[in-house]
Amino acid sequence: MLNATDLMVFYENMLALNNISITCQKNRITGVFGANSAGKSTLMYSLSGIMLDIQKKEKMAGGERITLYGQLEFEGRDIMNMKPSNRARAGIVLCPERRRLFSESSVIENLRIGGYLATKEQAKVSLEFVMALFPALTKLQKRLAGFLSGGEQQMVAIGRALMAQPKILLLDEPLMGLSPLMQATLIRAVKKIQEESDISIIVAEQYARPVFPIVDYAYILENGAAVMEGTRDELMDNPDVKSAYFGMS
């Protein structure tokens, strides 16, 4: 559904992604794994097309020179030089880092803003969905985003690109800075949506423990590299993996 074949990112002279190739297939879920700076949101934003919206800014403003090398194909087509506005239409959605919401929308308008390119019976289907994903958020309808919680917030965050139709679905560190028990009601969430929908999910985590009972195949990223990959299970079974994020030997 979605390959990224050799994919590379620079940062002026600085490597970001280093021939990466990945692939999501239809209606399965995808871990990223990795530290801090190992290129994860990178990668993200190069999927998503924000790259290229960062790339122009910075060449207008004369910062630092970013280059993309690679290919990217989504359902067959090659989407390598698409915009991220069309690409969002195409079906591929970000809900990003640090959720990013409209703090003084209220929740529904927030909600509301994400389904701009919907249709009017997709937007009443899709509200529905994600006010049964998180029950939480019915009573928060006209709370301002501001006065959530983090855990509410991205409740919303990822309501919000719910309610954009997507396709594919990419998480960009959704647990950052939750409580355990929030990151648990997450990643329900998260395994409910590929049950319930025809919606493909990639998600890149630092906290790599909680999510990787729900993946079906993952990739680690280390120095903008995927030094790793394989199912679910046999990542698990691996001792090197086993060691740096489930502290066991």
Contents of the next structure:
Amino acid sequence: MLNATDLMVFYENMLALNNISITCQKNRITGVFGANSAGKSTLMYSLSGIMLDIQKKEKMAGGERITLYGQLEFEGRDIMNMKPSNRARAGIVLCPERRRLFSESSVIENLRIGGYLATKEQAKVSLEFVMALFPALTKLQKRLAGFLSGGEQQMVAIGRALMAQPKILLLDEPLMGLSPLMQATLIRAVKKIQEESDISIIVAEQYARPVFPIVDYAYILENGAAVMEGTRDELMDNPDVKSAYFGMS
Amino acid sequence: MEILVYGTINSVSLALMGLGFAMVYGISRVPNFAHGALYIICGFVTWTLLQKLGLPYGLAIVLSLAANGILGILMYRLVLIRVRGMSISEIISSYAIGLAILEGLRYGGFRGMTYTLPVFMDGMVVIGGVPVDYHRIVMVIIGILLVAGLWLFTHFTKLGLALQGMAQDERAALMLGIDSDFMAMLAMGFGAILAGVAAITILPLGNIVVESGYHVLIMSIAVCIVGGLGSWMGAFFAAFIIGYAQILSVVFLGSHFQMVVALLAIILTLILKPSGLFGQQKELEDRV
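For comparison with the form predicted alone, provide the form predicted in complex with the partner chain.
Now the full complex is given, and it begins with the chain already shown.
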């Protein structure tokens, strides 16, 4: 449903993404793993179109020159030059790195702002879905998002993205800085999103281990290039992957 | 009692002047230095519609507010959209537009003391031994309704919530499908309309003169800096602080100290608490 072919992104002359082709099928969870600066966030920004906004702002301020090449196709439509707000409208919603909540608004307001694209009916259904997914948020509705713990904030961030009626949800480092217990809770929630809706999910993470059990297909990035890809079982059996990403030999 | 009554009236008129500026800055981060010009031009447009074309007062008000909104939107679409995100260019270009409008009006013949708008209601009432005319009371009511309306709008409507989201993190809002350029344009339009509302409620109390455009700009900047840039609730409270301080200075020092108080408030705020009374975004970030 989402196909990126030969995606290349340059920051000035630095190659941030090198000929990456990735595909995400309907209602599948796709993993993107790689170390810091491997290009995970750049990839997520390129898929969601935020890169176009960054490019525009940099150009206006006379900053870095950012160039994008390649093809991007969503549900059979070419979206390479589509504005980020229209991509969100089409169903590609990014839940960004470091969450970026509206910290001066309450939890419920964050979710309502997320529901900007939803109709009243959709928003109601989605809100119930989010509350069932993260029961912990029910009690926190009136709290300011900025005062929540990291895990709770991540729940709000995922919930807010779900409110925007995504067809494909891009999760950029959803587990960053969280305790193993919280990581497990969130991973269970992501799995549940896949089971109980027909949303496709792409998860970018630095540590593969907690996410690996739920992905259907995964890509491993190194220095902006996809060095390996395969289904979960294929990658699990690969000795290189085992040693590099699971600490097993 | 005199201080209380006139302090409140003065504060509300300051709040009316500052709200539009605070709102535009809060949402689109564009410091709209043409705010004073938008204020004055709305006054002159209303005057023209009313006195030259002979339209009924209510219709003239609605039309000139709409014209002001369109002017704000055009300002954004044609000029500010290209410099948004670069503070210095934003200030220079919006100030230049403001100057062009104000001085243009002056050369266009809008000079002297002959331009006045009628008050909404004649007559006066005595509150606690202080005579107050009806128009000033109407002004206070409009100010309070406006703040209450804005609060409801930003907390309970989809558009208001989207504007709030964009004010806090533009890119995060973009990820949720909130088109930031469109929202900034709307904010500019709303800001211009708020400037117009301020003009129409305040101007009938005096003459419409080009110079008061600069005065309004200075007062709205003072209110916004003391209240914390970007926080329009802060601007509202700051309007009350400065408003009462001004009236106190008039009573105890002399009327020419009014402006000094406002300027002093800017300087003191910048020295003691540069983020302003309610500009606490940074603090919140530090705590988390």
